[in-house]
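What follows is a single chain, given as structure tokens, in the form predicted alone.
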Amino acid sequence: MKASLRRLGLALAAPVLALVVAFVVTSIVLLLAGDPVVAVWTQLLTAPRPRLIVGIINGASVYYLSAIAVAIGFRMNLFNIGVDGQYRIAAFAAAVFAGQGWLPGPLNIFVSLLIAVVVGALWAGIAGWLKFSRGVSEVISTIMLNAIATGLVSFMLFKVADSTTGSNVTNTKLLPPSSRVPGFALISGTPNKVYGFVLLAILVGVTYWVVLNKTRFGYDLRATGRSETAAVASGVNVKRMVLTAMLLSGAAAGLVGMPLLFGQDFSYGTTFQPGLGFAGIAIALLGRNHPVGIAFGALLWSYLEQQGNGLQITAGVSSELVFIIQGVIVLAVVIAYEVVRRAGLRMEQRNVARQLSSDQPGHHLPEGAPV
């Protein structure tokens, strides 16, 4: 019981310490800039209105998918920085197909999701194949593939654009009404609805946990991430596992833009939300690659963004302050987890030493008894 409480305390200590550090550092930045510290924190810590709660949930569902895609690579010690490019090219391909309306509504949605998964996996698979066959670092290849994907999607978008008269926005054809996923009116007091594809995010999270913790493949993937030598000794084909992990990470990345495509924008265009892949890296770090931890990280990330939109009006401070807070939180979390890990290790060492000392011969003998 005492050991369980100790582990729980250590698990909670890191995020709490990180939030305290982020609060202190951000306050110092505000003081140095001459901005109102109290007004800023009052805005950020005020209970959000119903409309903002819906925005927080919707934003978190998208960030969650992105972070899961990154976490799959992290569990294999692969740094898939290419989620940003993978979700862009996958969302574009799905939008082009879905916009044609060749299939009836539900089937059109299902096939479009399948296309997004396959395209995302194939794009990530390029980096996986380069590492598998040539030993090219996935960090370098995915960064380059991000740039290529952005340029390719921009080029192709103008080829298939369905321009709206009097608008500067370029986008693909709008999805037929039958292919749009309805939202849920979960929050009273606002007409805004939670994305229907919040269920997709939940399904992906559950699948991620089950595969990693309840299957032989998940065990092999985690074992390879911890020690390639031990994995090889147990019969794991490490190179093949690298390629498979990149394909799975890309497949998950292909789903990142789906809540936006089917629940909000109904097309892919120049206004499609950017930067989701890079946010996923930070959120995966925040959540320590655990599906529940990632959920809390995604909600926190989305909460700060939604609450930060009012900083300019209420406190006279640019909403870009949120980026500072998010960055400080990520750095603080990484440092805090390492500090807590080392503290936990020292506690374990002391417990082992105490246990060994108590088990020494003669320790339990009556006083004065011969040894």
Given for the second form:
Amino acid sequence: MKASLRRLGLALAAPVLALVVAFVVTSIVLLLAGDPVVAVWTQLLTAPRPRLIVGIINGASVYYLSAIAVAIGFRMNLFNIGVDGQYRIAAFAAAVFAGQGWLPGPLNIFVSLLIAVVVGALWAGIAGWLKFSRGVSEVISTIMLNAIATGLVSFMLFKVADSTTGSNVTNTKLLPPSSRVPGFALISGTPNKVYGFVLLAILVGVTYWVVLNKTRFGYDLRATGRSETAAVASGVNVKRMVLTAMLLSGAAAGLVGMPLLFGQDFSYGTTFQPGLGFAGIAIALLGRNHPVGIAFGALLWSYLEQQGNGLQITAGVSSELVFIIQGVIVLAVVIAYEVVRRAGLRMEQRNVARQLSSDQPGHHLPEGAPV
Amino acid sequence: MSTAGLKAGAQVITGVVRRPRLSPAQIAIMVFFAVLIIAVLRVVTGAKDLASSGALAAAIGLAVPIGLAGLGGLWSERAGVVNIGLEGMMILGTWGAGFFGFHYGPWAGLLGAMFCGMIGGAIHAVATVVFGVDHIVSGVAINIIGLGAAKYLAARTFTGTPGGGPTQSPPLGELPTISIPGISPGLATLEKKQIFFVSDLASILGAFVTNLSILTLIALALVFMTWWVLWRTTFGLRLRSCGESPVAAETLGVNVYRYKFIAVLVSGAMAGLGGGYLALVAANIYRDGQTGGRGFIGLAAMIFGNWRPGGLVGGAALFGYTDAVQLRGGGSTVHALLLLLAVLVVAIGLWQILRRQRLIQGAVAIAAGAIVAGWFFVSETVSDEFTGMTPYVATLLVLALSSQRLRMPAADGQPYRKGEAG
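What would the structure be for the form predicted in complex with the partner chain, rather than the form predicted alone?
Below, the chain from earlier opens the complete complex, with every other chain and molecule after it.
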């Protein structure tokens, strides 16, 4: 009981430490730049209004999917930097298909989701295959694939662009009204609705947890991530696991744009939200690849972003300050985890040493034992 | 989550890989044939911009920031620290160049760019070397911080300045450029005559002696200096030993932390200088989002160049060239390059079949070549989006085809803690 309490304390110590560090560092930056520190924190820390709460939940649902996609790779020691390209190319493909409206409402949505999943998986699969067969680092190949996806999508977007809209914003054909996913009026006091696909994010989170923790495949995947040699020894085909994990990560990445597509934009265009993949990396780290931790991370990320939008008006500070806070939080969190891990290790070593010496009084520690 | 990641698929090279060394004569012959190919291609396809001095000058301009970022990557990776935070350090460099360049003149801007990049490097060094944080994670965080810090600081420092605003600085002073008086005009007239081979050579030489920014020369000097320091001095040997086997270095009395720290600081300064080039030379102004992912391309150029300065310059030149050709409305120029690509791929296919008895690979290559050739003959031009993808596709192909021949520092990306040497 006492040990588990201590473990919980250690687990919570790192995020709290990181938030404190981010607060201090940001305050120092503000002081150095001569910006109003108090006004900034008042804006960021006052309770958000109902409209903003909806925005926070909606934003978090998208970030959550992105972070889960990254986390699938992380659990297996794979860095899928390419979620950014995967979600854009998948959202584009799904938007093109859904916009045609060939199928009746719900079926159209379902098939579009399927297309997004398959396209995302295939795009990630290129990196997986390069690693599988040629030993190319997935970090580099996914960075390249992101850039290629950008070019490819913008090329195809101009090919299929819906020219009848009349504005200079380029986008795919709008979804037929029957294929849009209605939102929930969860929060009172605002006409804005929470995306219906918040449920999709929750479903993906639950699936992630079940597959990783309750199936043999999940066990193999985690084992490979922890120790490749041990996994090989227990009969895991590591190469095939690499490919599978990459495909799964890409499949999840394919879903990232779906809440936006079916709940807000109803088409894919040049204004489709960019940069979700990199946010996903940071959030997966914040949440330590745990489905609940990631949910908190996604909410925090979205909260900072929504609250930061008001910075310019209330404090006269550029809203990009939020990026600094987010970046410092990520860095502080990983450093804090490392520091806490080392501290925990030392604590355990001391415990063991104490027990050993009290069990056998007079018996000295073996040579070289950590004290 | 160690950056070293899974070893699956990685080919373990046993024995010593013999690296063929190129003699100056061989390099000269290669350059001769490269120019000859370009000359032939120009005549066959009529794409004039293929080797015009304008396109080449643009290519140099675009290659320098990529090369500087790659040089930054080289320093840190040679000491065993993976640096994908180059982009963030470069962004910090653009702001540094803008701020110090505006207030204290372009030379101060140069130093400011290096200083700001170095701050990014210092953060990376503290996180990875002192705290042993995963290198990729730290790099991602630095990219976020760099982007945010530059935009935030720009809004803070450039709002209300004459000609500046929240997203851009006022125009910056220019750094001197160099032309060699006697040669430049002569080469220019020679280029205009459109003589086969001679004009092509003249335009290439012309691009190197006309209106060359002093920073380009500094960058070239830095490449040479990097090679000399890393491969010809004791300091460099020790630094590289930290990237190959930090434990062995430690047992020999090398202070691994210190070398890694220095390497990452230099890395940040180089990347920052690359950002400074974009602001001071390429645009004469700081602008939000000026780097446009060049830090990542720099990293790719370094890998493309097999973690060596010479190869890195080649990679940067290739990327700069494709970029320049595209920017100069080069749909037709890239179209001409398609023919070259087709010929090259078919040649590789024939070589695979005839010399290495690999029928399937050869057949695939020849088929790919035929498709590219078909594309060349069917179409008139290549769309800009495809041109923009060229550097990335090239890097992917190089990685896919020759990953076995690339050799990164053995302990690159692995966390190291003092006292682990048993």
